[in-house]
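Given next, in structure tokens, is a single chain: the form predicted on its own.
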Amino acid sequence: MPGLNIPFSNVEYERRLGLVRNDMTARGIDVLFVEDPSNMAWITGYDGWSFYVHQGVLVFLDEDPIWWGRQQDSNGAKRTVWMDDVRVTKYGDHYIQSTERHPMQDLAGLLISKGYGAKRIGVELENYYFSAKAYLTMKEELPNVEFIDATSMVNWLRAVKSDEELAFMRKAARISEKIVDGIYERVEVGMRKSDLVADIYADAIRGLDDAWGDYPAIVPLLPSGADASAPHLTWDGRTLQPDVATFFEISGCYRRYHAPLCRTIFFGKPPQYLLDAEKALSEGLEAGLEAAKAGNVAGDIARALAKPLTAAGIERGARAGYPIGISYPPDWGERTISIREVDETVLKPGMTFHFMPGLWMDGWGLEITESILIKDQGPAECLCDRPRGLFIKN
């Protein structure tokens, strides 16, 4: 029996599988092995905290996909994938963290048994979840196979979101708004950051109305003062202090779909340099949103953003955003398009991005961001609806 409570319709999964098979045919791939959990979920619906062991989905041109993974996770697959139970296969626990054998030996045996021992197999070589040892073992066990680098192949197919996906992202956006509202309501000088993060998680997981909260792919980030010059610091037990800026990078998550939102809070009277930076960044965001139109390219957004920042004497070295959607730890980006001046990827209706032009300067930082949707016509839509600027609290 197919799993219970499948997130999407059968038509949606058929659409996705068709996209994958078309790309496989174009690349000359006979079978595709997908180990990225976001891609696994996007193709089959599989959802479980099992991506710390080897697992994956085999996509064929002429039969339903096969989920392959650890034996104790196979019941989870049967509960969450849209395929029949016979399409769920497993390897024994004696493969786990063994120095004598590797799970890819089991996968190789499965591929040989199905007649793919001398075919063209696509693998996601540049991937958090597919190790060098896994690839070397597959090559050793399948000497007659031609391996094709299918890095980010499925990620690119996820770029344009369906209406069903956008409905999930809008729910995630409502949760993001709730988190930001809760931060502003509760935050005060002397509050421990660890206590604030506990409240953030409570809002994120409780969600609201029919949008219960899932765990986000990235933990809350909230550095203050000089620490805010680094974009990826988390929290500790120190208290919030007056006269420094603290940025908050968070995301609501609904059924693995994200809508990140960043804002910055200052206790007291902000210094002029921070107000000047806020003004330039807000102008850049507005200009970038206007440039985020179907038919333009990703670089157009970056170029529009850069003009007011450059005029204010602010030089950014980082990209200004990336695609978002379904994701698992450690990253909620899709690892394809980048909002930077050299990226000439054409923007299409249904693409979604975290427009993320954070300022990480010597001694301070400022983050004001939006999750955006490329529309059929006109500028991008912001999925969240909260004031775009520096939050000041006395």
Contents of the next structure:
Protein chains: 2
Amino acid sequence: MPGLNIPFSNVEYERRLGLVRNDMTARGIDVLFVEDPSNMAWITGYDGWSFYVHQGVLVFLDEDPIWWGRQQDSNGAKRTVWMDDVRVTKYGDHYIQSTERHPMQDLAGLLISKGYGAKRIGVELENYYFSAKAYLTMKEELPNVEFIDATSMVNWLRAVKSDEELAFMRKAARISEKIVDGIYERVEVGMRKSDLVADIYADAIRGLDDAWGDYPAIVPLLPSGADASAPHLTWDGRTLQPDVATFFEISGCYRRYHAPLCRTIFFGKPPQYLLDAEKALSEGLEAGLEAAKAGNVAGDIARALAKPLTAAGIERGARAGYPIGISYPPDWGERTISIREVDETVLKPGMTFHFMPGLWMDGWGLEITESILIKDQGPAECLCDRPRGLFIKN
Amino acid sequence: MPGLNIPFSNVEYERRLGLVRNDMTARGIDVLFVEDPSNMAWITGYDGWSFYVHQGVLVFLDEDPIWWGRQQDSNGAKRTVWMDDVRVTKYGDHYIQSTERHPMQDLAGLLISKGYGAKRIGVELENYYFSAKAYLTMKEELPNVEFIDATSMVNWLRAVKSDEELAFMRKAARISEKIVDGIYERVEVGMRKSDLVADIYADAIRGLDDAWGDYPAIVPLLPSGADASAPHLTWDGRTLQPDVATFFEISGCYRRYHAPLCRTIFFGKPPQYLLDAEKALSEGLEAGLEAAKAGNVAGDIARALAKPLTAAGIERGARAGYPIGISYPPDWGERTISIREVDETVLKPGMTFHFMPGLWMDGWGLEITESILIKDQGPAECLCDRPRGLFIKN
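Right, and the form predicted in complex with another copy of the chain of this protein, after the form predicted on its own?
To see the whole picture, the full complex is given below, headed by that same chain.
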């Protein structure tokens, strides 16, 4: 039977499937193979921690999608996808981490049996879960197929969120606020970082009464002082120290939807350069939020942000944000639009971004960010509602 | 300067580099490009949540390895690798999620500048983080290079653990025990699963006095009743119900080293089929542990396990375990040896496995597992020390 615990309405899945099929037709794709777990979930509802083996969804122009994956995960598929059970297909466990055979041999057989052995197949060439070997195996097994690069094709279709999706993201945002409130309440000099992260996880997963917490696609990041020049270091058992800034990059997650929020804490009296940076960054964020409206382009946000930062002598270099929504590890971004000056993507109502102008400087770091929703008029709506400044604790 | 917080001794990293170079020479590889984050960390110490963009380690036969990655992550590399700062190289942020350029173009330039433009380069073709597009770009940029498939080459070298590594795994095992103790203490009918996972995470990350908790490479899994036939469903906000089995698949993690442990809880009076399965599984585990000794092969463990299960009418189908050690998401297995009847890999002292004969049957599931260390004589040592039976709570 179709999944018992499907997150969205039939209408919503029909909308998504329609978008995918339109794009397939426009690109001349006869069948689309999607291995990105976020795209699999967006199209079918599939949800499980099984993306460490090959699996995927086949989208056809004229029949329901097929979930394809490992035998032991097919039960999970039957419980989470909206399609009928007959649309769940599986390969045997002897394909797993074998040096003699590859799961894509099974997939190729399925495609041939369905009459696609000499058709045009879309594949996501740039994706964590579609390995070089997977592609080479498909090429070998399907010599008459024309492969079309459909990298990020579905990701782009996810950019504008439906009301149903926004409701999930607002729940995630409530969890993000709860996490940040908990951090502010608990942090103190001498506290072991791992203890603080234990509390962050407990808040994130406990969630709120009407929003249980799902696992975020990125773990909490909270580097301090000079380490904060390195944005992706994870925690350890060292203690929080006085007279340094520590930034917190976290996200609540509700049914795979995210609303990241970053804030920075300083114990003691912040140095002038940090206060100057905070002031410039706050101005940049406000200007960026004003520019973040339908009809403007992504680059407009980056330019608005850069002006006060440049005036304060801060050159960032990195992009200042990315779209967010449904996601699985290792990234909560959608990997399409980038908030940077050269990105000319036109903003539309319903797009959601993590506006993330992290400052990772020599010897220090500062992160104050917002998850935002694009509307017809500026400023963009911030999904979380928490003060934007540096949090100072003595 | 070399990383400030390197987990292992110089001798240990020299041992590892020696193993890699020997294998490169045997395979005729002039330079090895390793993108698997576990392999990157094992060779260099690098540790950060940055594997969602392209990065890697180049291993040479005659000079120190080079860490290569995104500009903003190079600071993290300098803080965590044992090599000198000059061995940390970076590409600019305009390569990130660009449709016009690919980070592998930068890597190709680096390889050419180092004189490897017409040499034999080893790459991990079957790996989460080496995409089809990454390989195609390298092929295009380096037309005179001979690419050699080095999939799992380093993973195989990781199979036998050093004493330093075992010390980390024993700390992870203490955390696993703490997690399971906490579950037994807290679970009760009516408890929301997300609340239970919040506590699991808190225990896992808080760790113990001498072992702060790192994030495990797989999230806690705890399906109940019929859902437990699907091993990789994650939690939600539903409550624990009476008269069903719930299994718990968890792992403590210390500095990226794992020691998974699974147990099953039943509320009420278990049905006879579950008690029969528990008995057969316990016998299978004991027989498997006896067979798990140096000189035997992986298949011997699987055969010993299967005998009592088959006698009880249980056919598993799936493999019964995999090697464990250092790991990053999405998998805590090493993806080399499999505990299944056809695997003829000879067991050696110091190998570590998650002996994982999960029963995922129609309508129910049962998981009782052990993280084990192979010794000269059987039985294998169980890294965790907790009773092996079904945990019954009324």
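The term rigid core refers to the maximal set of C-alpha atoms that superpose within 1.5 Å between the two forms. Numbering follows the first chain given and starts at 1. Quick caveat: nothing in here was measured; it's all calculated off a predicted structure.
Core-superposed comparison between the two forms: CA of residue 18 displaced by less than 2 Å. If you fit the rigid core between the two forms, you'll see the Cα of residue 376 move by 2 angstroms or more.
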